[in-house]
Amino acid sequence: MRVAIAGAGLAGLSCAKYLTDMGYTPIVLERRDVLGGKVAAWKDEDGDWYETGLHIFFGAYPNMLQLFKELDIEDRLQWKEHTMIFNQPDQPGTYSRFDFPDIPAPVNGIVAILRNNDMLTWPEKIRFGLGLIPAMIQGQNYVEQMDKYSFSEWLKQQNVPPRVETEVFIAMSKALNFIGPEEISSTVILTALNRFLQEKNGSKMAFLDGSPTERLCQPLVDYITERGGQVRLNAPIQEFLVDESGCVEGFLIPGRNGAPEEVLTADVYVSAMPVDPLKLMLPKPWQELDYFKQLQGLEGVPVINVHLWFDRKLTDIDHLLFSRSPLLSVYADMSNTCKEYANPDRSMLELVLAPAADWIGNSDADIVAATMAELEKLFPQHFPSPAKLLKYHVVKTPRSVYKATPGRQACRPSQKTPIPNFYLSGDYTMQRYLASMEGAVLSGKLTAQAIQQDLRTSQVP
């Protein structure tokens, strides 16, 4: 059985990997010349990598960790100290930490919160803890029901003091979905908190030891091709070709550089593209189906990733940092956190600018200037001198992960569509890990399982 997959991001590559395990032959088509989709990375003329985003792997990512194990690349995950580190805007150049002791969950998380006296008072901690009880007791069912509220609204309903949102959850909200707590669905943050509190190492973080394109995506490609599958770059899909019954009969690939156009045929077809281009690709007969109409409620959020190379060290911290800046979300000194990017004498900061809606149309120079102004506050000991900016790269993603505002859960589709030989994969499809690398990998696995189930019951023509 041949399965044609549109998109070589984590969802498409994971789907292909699990299909090869089931004995099928996947053909993955990627419109760009680089693997990875939202985790893509490129090398510049100096041989330095720059990435689509700052990618963090959590202990609460079971499907991702299982994938690393199956690919035999677990040693590429560089696990960091079990802590969460926040900048303190009122005390520039200082940090506040939530240190998780090596004891079972949820006690380790409770101890981490209670030990931190920099950001929250004891009354604030107690009222926040009481507010979390329904989510902890009722579990994911309660968390899903809270999708009708923004996290700001949920905090008010639980009588959690406003300072809890300001001190902790603005930063956490921007890190999870690149928007503020007044916009983000409660389901997103409560899902993360449940995982962090219920699993001992749920909030423990790891960095990859190099670029995601080489260190994660390429091993997936090798795994797929060694077992008879294909992964083709520079292979955009112009149209989903459908027959009179509405089933897919091929992917139309336009000709390039004088080559003729091509129709790729398979037994089963999968879209692993982001939701925004998928909506533009839907054949007219499909657009009237309720299943596909729900996709109109989903759209990607803009994200900007900034890379700055300096002539000296700005920090020795080997971890992710929550900036608590109005402009920046999270950042890391990749010369400390990543083996391939290591440099004992110079810093390379990778920073996520969020929310990015007001900045996505600005020039790279304007974005870097604004970022540098924020860094003067974060590292006052280094600016305006002596640290010198050597070079920079700015990567803009106008439509990244779906914007998880209240009500979006009802718009997320299953991997199985009403079209018998067509399936969806992607972090926007319905799975419990929302818009994340873990969600993308899990969606790929679920798509492969749905295909196998339907083929076994002969539901696919």
Ligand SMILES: Cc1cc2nc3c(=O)[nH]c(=O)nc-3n(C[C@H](O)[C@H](O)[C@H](O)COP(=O)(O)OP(=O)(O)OC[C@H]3O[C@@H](n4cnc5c(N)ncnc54)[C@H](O)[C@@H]3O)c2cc1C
Second form
Amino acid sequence: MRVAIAGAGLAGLSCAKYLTDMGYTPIVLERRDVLGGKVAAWKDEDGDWYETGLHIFFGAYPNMLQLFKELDIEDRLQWKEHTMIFNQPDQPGTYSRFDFPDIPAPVNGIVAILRNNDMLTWPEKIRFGLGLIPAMIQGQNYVEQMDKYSFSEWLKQQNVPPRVETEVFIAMSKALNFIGPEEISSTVILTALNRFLQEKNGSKMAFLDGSPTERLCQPLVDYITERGGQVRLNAPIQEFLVDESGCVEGFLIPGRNGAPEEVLTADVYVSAMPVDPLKLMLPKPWQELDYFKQLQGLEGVPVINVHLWFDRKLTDIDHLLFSRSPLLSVYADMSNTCKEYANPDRSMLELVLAPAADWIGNSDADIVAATMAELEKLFPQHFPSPAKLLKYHVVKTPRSVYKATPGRQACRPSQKTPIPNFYLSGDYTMQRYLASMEGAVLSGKLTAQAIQQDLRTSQVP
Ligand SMILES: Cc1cc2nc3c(=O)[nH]c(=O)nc-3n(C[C@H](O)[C@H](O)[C@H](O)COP(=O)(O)OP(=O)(O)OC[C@H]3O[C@@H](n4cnc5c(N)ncnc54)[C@H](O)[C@@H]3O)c2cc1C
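Cool, the form predicted on its own is there; where's the form predicted together with this ligand?
Zooming out: every chain and molecule, the one shown earlier first.
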């Protein structure tokens, strides 16, 4: 049983991995010459890695952690102290921490919040705690209903003082979806808070020990190919060929460098492409179906990942930092956090610039200049001098994860489609995690399960 999968991001690779476990033969076709999609990374001429995004793994990622276990690469996750660290714009050069003690949830989270007195006052914490009561009592059902409100609207309705938003939730909202609380759906923030508060190690963070392409995607490819599957790079799907009944007959791969075009046929087909290119590739007959029409409500959000190499150490913090800067989101000194990027003498900062809509069209030099200006505020002890910028890389993703504004939950499709031999995978498809690595891995697993289920009940022709 051959399954053709378009896209070698985490969703496509996870789908292929679980299909091989079920005894099927996946053939993954990737448009680019690099694995990983939004976790893709490249080596520059000096041998330094740069990435599509600064990626954090959370304790609340059960499917991802299970996958690491199944691939026997758990030692590649570098777990950090259980804390969240924020820059303090009012006191440049200083940090405020939420330290989670080693006691059961939710008490560890509550203690972390109560012990932090830099960012919120006691009345603000109490008001916010009271605001969360409906989410705690009614659980995920309530969280899903709140998709109609932005997080700013939700905070107002719960009478939470505006400073709670500016102090904490601009940073959290930008970290989760690269947009501010006035745009993000309440469901996104409340889902994350739920996981972080309900699971003892939910908010514990890990960095991979090297580039995701080599350290996570390659072991997936090895696993798939050792079991008879294939993963082909430079194999862009140009068209889903469909028959009169609307079923897929093949994936059309255009000819390149003198090679003829190819029609790849299989028993079952999966799109693990992002939602934006998928929408452009829907065959005409499918466009009339409500299932595919809902995809028009989903669109990738722009984000920029900036890498800066310095001639000296700027910080010895071995963790993710929430910058709380209007320009930047989270960042880390990768020379401390990641084994393969380690350097005892020089810092390499990897910073996420978000919201990025106003910056995505700018030159790399402009983006770096603006980032450096922000760093002067965060590290007044190092800038404008003496720290010297040695080199930089800027990676722009004009359409990254889907923009999780209010109402998007209703647009997220199931992995099973109305087309009997065609399925969807991807972080944007419906699964209980947000658009994230965990969501992508889970979606791939759900797609494999849906295919197996349908084959068992013979729904696939
Ligand atoms: C800057 C940034 C930071 C992030 N930080 C985090 C984080 O800290 N933690 C976290 O959990 N998540 C994070 N994410 C989100 C995470 O990277 C994504 O949710 C996840 O990787 C998406 O996986 P996917 O397989 O669904 O999609 P993708 O990774 O987009 O994979 C889709 C693949 O399909 C391929 N494709 C497209 N068109 C075609 C075609 N025509 N033919 C064949 N192939 C095609 C693409 O090239 C791509 O490889 C971050 C994302 C970014 C951009």
